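Taking the form predicted alone, here's one chain by itself in structure tokens.
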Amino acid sequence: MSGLVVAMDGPSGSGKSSASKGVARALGLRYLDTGAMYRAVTWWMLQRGVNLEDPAEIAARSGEPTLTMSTDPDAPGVAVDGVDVSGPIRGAEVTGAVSAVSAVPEVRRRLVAMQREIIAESLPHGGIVVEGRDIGTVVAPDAPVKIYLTASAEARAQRRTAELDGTTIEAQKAAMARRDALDSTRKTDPLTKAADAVELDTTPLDLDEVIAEVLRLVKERT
């Protein structure tokens, strides 16, 4: 398995995160979850105070921030300037900022440079499992292995629901449409599916069942 990179892309609450970390563990590769990056860098603008409507301003300081990555599956996690956010970056207010952040151009650069680095490093030890909106697109489009993962928008919304206090079905499916839509419109790097995914629905299945349907897709295109 040296050098496998397997790139996990699709919505929130199509089951990435866990499954991704599930198929690290089993295949003994290093993960990355590109989201938290988003999002570390969200809850640093936040904290001072920048204006997320005015994307010149965002743009004129994503670089100033520092992000430490970690890439073990069984403790993933993100520090910004020495602080770790893993925690305060999954509050409503960061996931509510995170798609006006993620959509400036600068924004993304910084960070797709950065999630290739932490690639390439990875490849002498195995390889990676990566998850996130334009793995298979943008971020490692050589990706031997690219995968879609889906779900209907009630399954989505109920795997949220279960992960959040104080919020319902009915709020984070209004949540996850908002988000789903200004994903797939912006400009830079938009949502979407690779060309040559594999489109998993896992709308009916549990974790594990995800996990062995991917670990099969893996041993089949490798």
The other form holds:
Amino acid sequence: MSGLVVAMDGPSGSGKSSASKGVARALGLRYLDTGAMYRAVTWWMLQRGVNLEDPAEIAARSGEPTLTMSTDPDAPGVAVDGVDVSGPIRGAEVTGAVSAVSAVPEVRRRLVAMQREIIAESLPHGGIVVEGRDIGTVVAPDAPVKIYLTASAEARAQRRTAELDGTTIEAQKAAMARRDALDSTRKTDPLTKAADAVELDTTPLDLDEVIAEVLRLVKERT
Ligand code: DC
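Mind sharing the form predicted together with 2'-deoxycytidine-5'-monophosphate? What's above is the form predicted alone.
Shown next: the complete complex, the earlier chain at its head.
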């Protein structure tokens, strides 16, 4: 029996995480947050004092941390070497450093291999919703449903500002523009829309409307 894979790509603040979890819950599928994996490796590198300005050092250490992912959409999480880092990986320090770590090909190779294993394990259980930047293009190019979520810069910054303490919309806009530029221009697996992905602009939609639209696309394509 083969399960369903739903690939959800797009920039931060496009509404990917909430929508992906909601779709997984509605369909009884597993859920994988691949951004959390890049963040967890970044957290580990910061803890170990790895020089993040040196891609060769990042590459050399990239095989050391052991990640454990929870794929329950009601209790997603990530542990590094047995330590739950689901909270710390959302901090400003990791957010500011993750683009440098996720640009290193050795890091990507290792995490993409892990992501494919997690997807394969999910298939006998119905399948999985996978969110990230390169799911439809690299990690699961055969996924039958690929969605590319976008939103205006203003809407994305507003959503992020509501999630975080002590920041402003203007500061979030600047931080997101910087991270988008780094994530879309890196040499290995940059953020791009897959040719066969459906683009969904979430700017005028609330969460329930985004979930309903994705569920409609899933129905149409399966
Ligand atoms: O979705 P997020 O903001 O938690 O992702 C954190 C960073 O990880 C993001 O800046 C780019 C990187 N990332 C990636 O390169 N590939 C993915 N599939 C997911 C995230």
